Every structure is written in C-alpha cells, then in structure tokens.
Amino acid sequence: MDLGIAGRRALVCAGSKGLGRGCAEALAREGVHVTITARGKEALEATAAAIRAAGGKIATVAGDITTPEGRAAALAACRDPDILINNAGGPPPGEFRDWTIEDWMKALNANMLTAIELIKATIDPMIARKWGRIVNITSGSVKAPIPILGLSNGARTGLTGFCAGLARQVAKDGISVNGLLPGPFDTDRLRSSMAFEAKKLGRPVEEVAKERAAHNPSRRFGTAEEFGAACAFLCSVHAGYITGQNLLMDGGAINSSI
C-alpha cells in the first residue's frame, strides 16, 4: 500500500533507539524527509546511517528534546513538518512515596510539557496547509495503570487528556492527533523496567523477561518494526479519518473490550 506521503517533512523525537528508531526508519522507506534527534550522538549517527543505505532521506539534529535549546535545534533542523512523532523517555520506576516535586515536575516536563510545546510550535503552519499527522508515543499504562511506574503513569496521562481536546479542535484542517500506546516491546525502556523488578524480587533478569514474555496473549514480546509500521499507517493520507484515538500495541495484554 502507498501511504501517500513521500515527500512530506517529519520530525522524529528520540529517534535513534527502540520504537523512535522503528518509526524513523517506517517513515523513511515512505519517501518521507525524515529528521531524528536524540540526546547521544553515536547512536544517532548510527541509526541516519542505517537509514541512508536503505535510501532513506534522514537529518540529524544532536540535543536534549525536553530542553527549550534542544526543541529550537530540532525545529530549526525541521522547519514546519508535516508530521511530528512526540516521544521520550519515561521516567524511573518506584514508590510514590519516594518522589519529590522535582521529581515530578521532571517527568511531567519530559513527558507532557515537550509534546506540548512542540505541537504548539508546529501545529499552526498544518493548519495553514490544510494537512498533518501528530502521533504521541504514550504507554499501555495510559489504559492500565502500571504501580511502580507512577511519574509515567501521571505524566502521560495528561498529555492524552490534552490531546484528545486538541485533536477536535484541529480535525476539520485536514490534521489528525492520535496517541500510539505500547505494550511490552523489546526495547532499552523494557529491558530497565524487567531488571528493576528482577532485582527487587532477588531473581535472575532472564528468568524474568520469559514469565512476562510467556503472560502475554501473544507469548512474545512486540518489534519495533512492527511498531513503526503502525505509525506510519497513522500518518498516511489513508487515516485522515482516525483522530482522536489512541492505539494500544501490546499483543492483547491489557485484557478489555474497548
């Protein structure tokens, strides 16, 4: 299928590893001009790299997306997508009781301020052009709350009720907001949560990857291929009608009927 966007400007945050990487790399083999970024340099390159042998067209911008220096260099490497992939980092896991205010302010920042501020400072040039994509990558724990991942829990969940006002304001310029929600992937983030609850358990990290592994409906965990296959589905001329939503990737592991 041809989504219908080669050709299109996207700016991709935390785009060198995991699902950013899976989305980066999704959009680049539409034909879309796709610009990454990333706080650690090496992987960055590594991932444009990778992109630019498949012949995909791939910019990199070096710096820290949560920081109001890191999204100016962003958006002055991508001026005026026509896509924007929000995504970050997630807080640490723990207890609640353990967090202070700066504790929260720094994941609220990173993970609903930022996307915030970067729709905002790229939504009105869409709306001028009749025509974008915002995708939110959020967590299942949106859906499900996860105990020990709060901050994220909190955080995200705020940028979801933002966006869900957004989107109906925004859809009849030809604009779609939607939040992308993963469950258990293979990534940096799942293999930090799976070693946080294998030490606290005083278990092996292997033997706790396969019971979660083995929990899930679909007896693995997701790629970030498949991943990145979604989001670009998302911001194809093809799903102009879906907005508003958010898309839960986890294999069927949040078991509900909505």
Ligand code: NAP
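Can you give me the structure for the form predicted in complex with this ligand, which would complement the form predicted alone we have just seen?
Next up is only this chain, free of partner chains and other molecules.
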C-alpha cells in the first residue's frame, strides 16, 4: 500500500534507538524526509547512516528534547514538520511515597509537557497547510496502569487527556492526533528493565526474558519494526479519519473486550 506521504517532513523525537528508530525507519522507507533527535551523538549518527544506506532522507539533531534548548534545536533543524512523533525516555519505577514534587515535575516535563510544547510549536503551520499527523508514543500503562510506574501512568495519562480534546479541535483542519501505546517491545529499555529484575531475583536474565515473553498471549515481545509500521500507517493519507485514538500494541497482553 502506498501510504501517500512521500516528500512530507517528519520530526521523530528520541529516534536513535528502539521505538523511535522504528518509526523513523518506517517513515523514511515511505519517502518522508525525517529528522531524528537523541542526546547521544554516536547512536544518532549510526541510525542516520543506516537509514541513509537504505535510501532514506534523514537529518539528525543531538540534544535533550525535554529541555527548551533541545526543542529549539530540533525545531530549527525541522521547521514546520508535517508529521510530529513525540517520544522521550520513560520515568523510573518506584514507590509513590518516595516521590518528591521535583520527581513529579521531571516526569510531567518529559512525558507530558515536552510533547505539548512541541505540538504548540508545530500545529499552527499544520492548520495553515490543512494537513498534519501527530503521534504520541506513550505506553500501555495509559489503559492499564502499572503501579510501580506511577510517574509514567500519571504523566502519560495527562498527555492523553490533553490530546483527546485537541484532536477534536483540529480534526477539521486535516490533522490527526493519536497515541501509540507499546506493551513489551524488544528494545534497550525493556532489556535493561529485565536485567534489573533478574539481578533483584538472582536469576539469569535470559530466563526472566523467556518467562516474560511466555506470559504474553503472542508468546513474544514486539519489534521496533512492527511499531514503526503502525506509526507510519497512522501518519498516512489513509488514516486521516482516525483521530483522538489510543492504539494499543501489546500482543494482546491487556485483557479487555475493547
């Protein structure tokens, strides 16, 4: 299927690895001119080189997307994108009694306000062009909260609530705003959280990973490629009538009828 977005411009935040990289690769494969951001230059350039080698058009911006300077640099490199993929690292797990206002402000900044600031900076030109796609990479925890990830549950649900209203405000302007909600995907983040768990339990990490995958109805973790393909579809010309939605990709892990 031709997604009809060749020549469009996309800003993919936190796109050097994992799910962001999956989105960048899938969009670049469709002929989209992609700009990726990340803090670490090495992985950023390695990802860009791989996308370029595959024939994609890609630019990079090194910086922390959760800071005003990082966002300014990203927007200077990719002025008025047609497609905005909001993503950043997730907050740490913990016990809610230990979290200070500073911990909350950090989580809200990274996983709610950063995305809202980027939307604010890019949406008016999208409205003027009568076309735009905004995809927020959030988490399955938006639908089924994970107690030890309370900072993530809170911040991501805040973004989801804001975008639910925004999507209805800008639908008439040809803009869709959706959430893409990962369950367990085989990325550095998942691997490091399993390594942490394995260490705590004093068990081999491969064993913990195998057990965790076996608990999923699909008996495996998702791949960044699958995630990217779904993201590219949400950004396609065919998905213009899908807005204000939260697409869960978790292999069926969350047990629910709708």
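Residue numbers count along the first chain shown, from 1. Not measured: the values here are computed from a predicted model. Basically, rigid core = biggest C-alpha set you can superpose within 1.5 Å across the two forms.
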Once you overlay the rigid core, does the Cα of residue 50 travel 2 Å or further between the two forms?
no
Is residue 195 among the residues whose Cα moves by 2 Å or more between the two forms after superposition of the rigid core?
yes
